[in-house]
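Below you'll find only one chain, the form predicted on its own, shown as structure tokens.
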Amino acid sequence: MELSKLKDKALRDIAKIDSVERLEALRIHYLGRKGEVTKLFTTLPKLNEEERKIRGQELNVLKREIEKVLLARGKTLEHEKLGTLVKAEKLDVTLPGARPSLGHLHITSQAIEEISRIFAQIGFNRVRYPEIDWDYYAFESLNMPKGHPARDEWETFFMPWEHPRLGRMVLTPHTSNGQVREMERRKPPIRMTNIAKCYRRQSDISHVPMFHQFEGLLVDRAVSVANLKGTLDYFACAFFGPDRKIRLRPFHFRFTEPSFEVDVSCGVCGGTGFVFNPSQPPLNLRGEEQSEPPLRLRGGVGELQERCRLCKSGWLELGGAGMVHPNVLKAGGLDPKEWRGFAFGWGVERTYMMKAGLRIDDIRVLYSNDLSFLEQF
């Protein structure tokens, strides 16, 4: 093929190309190691010296011209491609912008803020004390002897460090470690709340190994159980609503005397101990299966029921309360003949689970990282 014809054909082929990828393939076709122009260079050794010199010059000119046209066409294709992208991705700056997705406080953090706000309204100041503390503040100063079950390693997370006077270091199993610390820090009257993480070796539908606990302490003169009951009733009305009830059951704690367990009527079953579930065998009031299903009239309609999975009896334990033990007052440097006080503490998560309308029957779901659940709050 004459060089002029080869050149014309190459230029026509290049002009027809509509993509960078196809242009590269065409370059290889003409100028590659086995390309049309490259093949002509292999014929030069067969010519005499004068013909070889002239033919070589002509082939070099042809190669440079094809390379020049290839380069120009490549730039044109790149420009066209960029123009297409600009048109497809055109930004209209006059359109309203899309707001970024914002998160919110975790349900537990919301509960902590609400609890703090309620007690602040009646003069309780929120304080912070260590979540990793010494045995002395977690147990010894709270009137718990060395052999107390709460100090068993099967119940409590102990750390490998020990103080010669304060004992071993421990992940606080309760927020009561702040009681003596607060009495050491300031003189009565004292009204404080301490909300912090606590750690215990428990895990079920109403317990998790790490949870948040709320501690309240009031120390003053002429303090009685009536003051304690009034404070808890105020909180129940403000936090749970006027339809929920709190009860005090006599109990035994080493750091209070007298002591009480604080219960709140269950928000899942409405304090009845039963929930509607037509797929399960019916139970009678003793928890036994019976042939004829029990009926609970709601709006005139009978519904099958089963035991409430969370409370089992209509009440859910929130935590403990009582009058501060004289030995605890002494550990805080106070004279129990002059000063009296009351204290109470319960789990923040468990308290929030009992809030009206939530119907959460497993505390572990709060820490499951299920966004479909967490985004509801």
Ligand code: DAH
The other form holds:
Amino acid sequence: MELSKLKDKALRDIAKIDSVERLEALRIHYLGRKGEVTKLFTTLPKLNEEERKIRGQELNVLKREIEKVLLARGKTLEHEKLGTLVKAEKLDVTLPGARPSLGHLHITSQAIEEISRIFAQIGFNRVRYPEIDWDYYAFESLNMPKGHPARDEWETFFMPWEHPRLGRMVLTPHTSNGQVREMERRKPPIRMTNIAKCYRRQSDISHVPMFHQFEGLLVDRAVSVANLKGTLDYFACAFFGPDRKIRLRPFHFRFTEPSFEVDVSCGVCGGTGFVFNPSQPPLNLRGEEQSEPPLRLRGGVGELQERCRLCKSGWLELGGAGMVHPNVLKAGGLDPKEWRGFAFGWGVERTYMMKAGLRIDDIRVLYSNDLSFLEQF
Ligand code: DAH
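Right, the form predicted on its own is done; let's see the coordinates for the form predicted in complex with the ligand.
Every chain and every other molecule in the complex is listed next, the one we just looked at coming first.
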């Protein structure tokens, strides 16, 4: 090919190139070791001296020209590339930002924070005790000696280690293990909350094998059931709302005497056990259906009402409480003639669900990491 034609072709090719990478390929095509121009240099030895000199010079001029144009095109392309980059990456501060999706605390953690804060306000400081503890703290020191049938109810996970004095190691089935530990740690007056994980051999729609409890313990000189009731009333108002009430029912626990089951008035029906529902056949206050629906609005027997589906009775069961048993005080190194105390222990998950008026069909969903459920709280 004529050198001028080759040059024209090369310049046209270079002008058409639109990327630095393709420009490099083109350079190799013309000037590389086997390139179009390089190839021509190999023909030089065949010429006589005179011709070789002229042809050699022409080829060098051609080569340099192509190199020059390649270089210039390269610069232009670099510039253009930078230009588009700048355009693409320009920060427009006036555009609305993309919100990153934010996580939040799990409902159980939210409840734990709130419960600790409420008790901290009346001087109960939060302590932490082992969630894997010796039998002694979980049972024996709480007036539940080995072989006592009450211990069967706890459905405990036992660990393969045993201490000669403290017995077997267990995954704590309740937070009451903190009671004697706290008495051993410091002198009264004691006001503590122990909020921790608990474990029991149970898994069904209303039980999970790992759940949380919060335990309260107060030990002082003149402590009575009235103090316990007052503290629980305070908690109910602070946590559930000012119109909620606490009720103590006699019960039995080995580590308290007297012992109580604690109920809170239902937030859905206001503690009456009935809710207004015009689409349901009316019930009387004994929950029996009334044949003649007297058309009266809310306010008394005979109104259009149905049994509250959350509580069925006006009250929701929270957990246990009582006056610390003298044997437990003794185990903690305290003289029961000098010191008295009250304690209570409830489930965190259960208490939270009662606050929210939640009826979760299967409580295991709390710990199944299902975001569509958890994001609602
Ligand atoms: N530990 C009991 C349980 O898990 C609850 C309990 C009852 C705790 C009475 C207490 C108490 O502190 O006084 O069922």
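For clarity, a rigid core is taken as the largest C-alpha set superposing within 1.5 Å between two forms. On a predicted model such as this, the values are computed, not experimentally measured, just so you know. Numbering follows the first chain given and starts at 1.
With the core superposed, residue 185 shows a C-alpha displacement below 2 Å between the two forms. Core-superposed comparison between the two forms: CA of residue 60 displaced by 2 Å or more. After superposing the rigid core, the C-alpha of residue 331 moves by less than 2 Å between the two forms. Core-based superposition between the two forms puts the Cα shift at residue 36 at 18.2 Å.
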